[in-house]
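Next up is one chain by itself, shown in structure tokens, the form predicted on its own.
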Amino acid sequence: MIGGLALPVGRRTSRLRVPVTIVVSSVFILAVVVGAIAGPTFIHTSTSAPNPLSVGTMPSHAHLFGTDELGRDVFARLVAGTTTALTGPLIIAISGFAVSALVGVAAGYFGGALDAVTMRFVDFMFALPALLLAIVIVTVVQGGYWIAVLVLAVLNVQGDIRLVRGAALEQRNLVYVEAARVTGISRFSIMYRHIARNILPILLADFATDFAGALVALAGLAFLGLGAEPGTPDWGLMLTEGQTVLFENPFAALAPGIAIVLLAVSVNLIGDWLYERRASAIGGR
């Protein structure tokens, strides 16, 4: 009897095993979230006041990552920048998730004229150079960070809609959908309680991709002098400002650059892992 029970327990243990990369990624994302929420309570150094007597100094006990071109503490600004690093990309990713779930599932399920109109709109949006258009719009309207977030949120949804529409199109002719129709379940319930639930792994992976892409895009706009206002503790802006003291204190540019890469990679790794876990769970039913 004990031997007969050993195999299922071993299988259950292997299924619950979390890769080290996912643990490390989760810890880093948690640290960023804590920095965004509680950063001002434990960072007592000013993130904006210049210090001409401490310009471009190397890391020390007083300044963990040294100082930038104005003598400001790089670590304090890095922690303060977690707010913009999370908020904008999160808004863009959530908008893509919501719009793709609503529009993409409906277009894939109903087909016909709704699908044709939706896909022609998607094709038109795909023809636009999104990042170049964002640069032009933000420059023309002289907008700041939130204008950049709004523009990227609008220009981001077309890829999400196409991906979700394709998944819904594949699901609508499956047996469980036909059975739901026969039993009299409403179209809304079929679309958003059954089809959307079964394509949730795709939505989760797409959400993670959107977040990482938005993070890099916003950092790129800030690097070009667009988006975040000068002096704001924004990772992309810190990256371009740190170039002026690159040889005096390379951490002024390296720290925000590495933070951007680590956050984007961490979110993508967790998104892919959740996709695989959820897809295997659905496939195992």
Given for the second form:
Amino acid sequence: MIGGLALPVGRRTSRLRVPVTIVVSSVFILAVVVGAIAGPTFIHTSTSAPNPLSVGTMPSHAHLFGTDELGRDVFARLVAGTTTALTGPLIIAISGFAVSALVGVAAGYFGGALDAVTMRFVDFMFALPALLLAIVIVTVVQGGYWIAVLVLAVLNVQGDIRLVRGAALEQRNLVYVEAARVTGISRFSIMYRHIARNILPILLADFATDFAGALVALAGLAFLGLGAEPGTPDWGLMLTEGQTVLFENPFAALAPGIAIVLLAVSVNLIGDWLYERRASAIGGR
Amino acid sequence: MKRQSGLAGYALRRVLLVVPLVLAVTIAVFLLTSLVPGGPVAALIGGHATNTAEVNAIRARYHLNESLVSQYLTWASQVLHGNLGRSIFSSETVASEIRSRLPVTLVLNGVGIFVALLVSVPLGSIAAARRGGLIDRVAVGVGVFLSSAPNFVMAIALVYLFGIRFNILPVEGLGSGLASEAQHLVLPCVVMAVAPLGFMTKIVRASMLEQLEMDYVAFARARGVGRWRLYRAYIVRNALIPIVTASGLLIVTSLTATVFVEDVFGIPGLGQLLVSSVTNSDIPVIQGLVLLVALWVIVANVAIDLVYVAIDPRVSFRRLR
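Right, the form predicted on its own is done; let's see the coordinates for the form predicted in complex with the partner chain.
Shown next: the complete complex, the earlier chain at its head.
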């Protein structure tokens, strides 16, 4: 409808106001990233040495979030856990981004057989309970964190492909694409330079959704003992292990849990915001 | 369009499409044992056999020396007779293990989805009808927060709050007797409902908003169609399609949620069976569960497609794959 007149998306000048929730979310994500990069330089409390004299103590001056079932400092482990919390989800989100940008755009632009095959594949993948499948595969091949990341990366692409393909399909009939075609610009260039750039907000919103989903999924696998090695400071693992001292120091389990929720919510909020901003820029729903 | 032969023909073709899918799934489940490091023998006895005589005995007993195809046929005919093998860990048959744990898992899934729909459909609809209002903001918040919060975190938080802090609800096991069981299932059911509730609120709100912005709504309003009738006969009917699709997805995703919920609350259901078989590398049990889940997913998907037809005869036949 109004799509025919769609302007290129990034009209930033007219929408400078950023909601408070987005600012807060960005600050939190930044804090996690800083924790992952600079954490080891600033926090010298050991994350692995057990201390049988202070097992499951409540938060105190010496231990900000108290200690866990082996007497290790929960805060230090929480900061150390930022690395695995970010790495796996980043890899999964990047692979989703790349695959959907390549395959999704091509399927939407070309249509026909390529599109049909892609969509059948996507429908099939959608019918699978991904996390359940990941649980089984990681168990059967007896893999750890990296196998989990690999499996989830594969089981995650279908949603991305579907969304990006839909967006590319919408763009295909717009005037600028027709103009580009008439001017003799190559199909490759139309797809990956023009269309991909115009649907970039969707790709980014998708990236955010993937990241949050992967964070939760990986934490879930670790929670079942199917991810990071026992003993590593990993949020999902801390959650399981901390359960044993839930009575003495609830923060041992709740702190990593809250960290997972906050990171997932922050990333999702930013993703939703990017998506809606793009939708209103086009004038669609 | 062949509308006449439509519904029955569509249903038949849709059901027939299941056959190759079931075949593929059973082959995949059958091949699961070969994926195990150490091969089928290791999978069947749960570890590496060192005794050659023992290995040979197992190979003979499970027909492992025959061709893969005849192995598959033997296995499949056993499965058809309800014989899924024996658990390495408990020595019970896999079928009886599954049968005794199925009911509680079904209750968790059913109640969870029911409660989620009961809350999310009105909440999402009102949010869309009063866009930008207080209820809308609450709905958006609920949608983002609840659908992002992983169920195992939610479960642990509730265990802490209700089991330890206020100590008003049981948080471990099932108890005995109907009243006690119901009490034990309150928190698990709440956790089961939480994520679908967030997800569905988002979907309902979005699909209602999409309809509200359609031209036909403006026309109907201009024609003087009453508010109630407009919603009931026009908007809800159209908005229902994505809502049904999403609810269908819930049947699949809830199954995963049960694994975590049963693990945290110590409920002896299928999820716990999966976790224990995973920790014990109890491959026969894993095989049985995967098969069950796969069939469940296939049936759910067919059911959704058929419900689709019932709601909206317009799109159905073109959607046939």
